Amino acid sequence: MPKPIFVLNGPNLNMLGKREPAVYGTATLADIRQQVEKHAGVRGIATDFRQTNHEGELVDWVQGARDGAAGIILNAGALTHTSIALHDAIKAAEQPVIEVHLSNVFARESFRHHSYVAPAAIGVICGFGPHGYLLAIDAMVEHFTKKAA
């Protein structure tokens, strides 16, 4: 796989380890990045790991994946539940997307039960904490293996 997998993170994920540890755990985003890079590296996959608090920047990164990435692992944070622009960017990128959430969004407030990302994604992983990112790497590898067969 010559192109990296973009691992994109949205608003407030820079606060991991400090923000609501009972919900999101104590791992920081830097900890998760290290785990992702190690896990992907063992599988021979490059990643491009980023975080932003700005919807437009996240949309730009998703659009950039069209030519710059093999696929996208996306934890859009609260933008998952609000951003039609992000949904449209995912559709335009024409890349496989796996939606990831640290918490089980379906066990939380009802406004978190709707995702604008999910209809444009090949799958959703939620509720497994940082391990969800590693599951997403494995799922992306499986997706490309099946596609190549």
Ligand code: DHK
The other form holds:
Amino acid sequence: MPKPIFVLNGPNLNMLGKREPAVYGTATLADIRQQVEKHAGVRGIATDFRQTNHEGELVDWVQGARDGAAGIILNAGALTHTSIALHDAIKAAEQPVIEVHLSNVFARESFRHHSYVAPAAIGVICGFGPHGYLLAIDAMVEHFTKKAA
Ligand code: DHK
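Okay, that's the form predicted on its own, but what's the structure of the form predicted in complex with this ligand?
Below, the chain from earlier opens the complete complex, with every other chain and molecule after it.
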């Protein structure tokens, strides 16, 4: 069986729908999961969608992608801007990573402009709300297609 794409979500993303709707919109994480699974199904790939508020758990999941996944779509929430441990885990996983954010982090506070994920990722998508996750699925499929050619 082909390995899934891990779709990993970090701290506070469980609060989507209630949390700062002017910034993050009104879709819940369950809504996003549903959209991701539907879109990935159409593209013929399996996903494993998860959320955690804990840095160590996210690091464990990224490490687990080394043998358990074909790639990672990662919205690490605020850990994006703080976690060298996450950066190191991505390097150790040796899998393609696409960084996703719902909001346009570059139009927000300056502390959101730096990412520890981006230098270890193949690309970054931000500012398109939940649609960004679907763009990331398409980008990952394109990445695999190019690699196989
Ligand atoms: C989500 C968060 O929780 C923030 O800490 C990031 C990101 C932005 C998002 O837009 O999805 O800065």
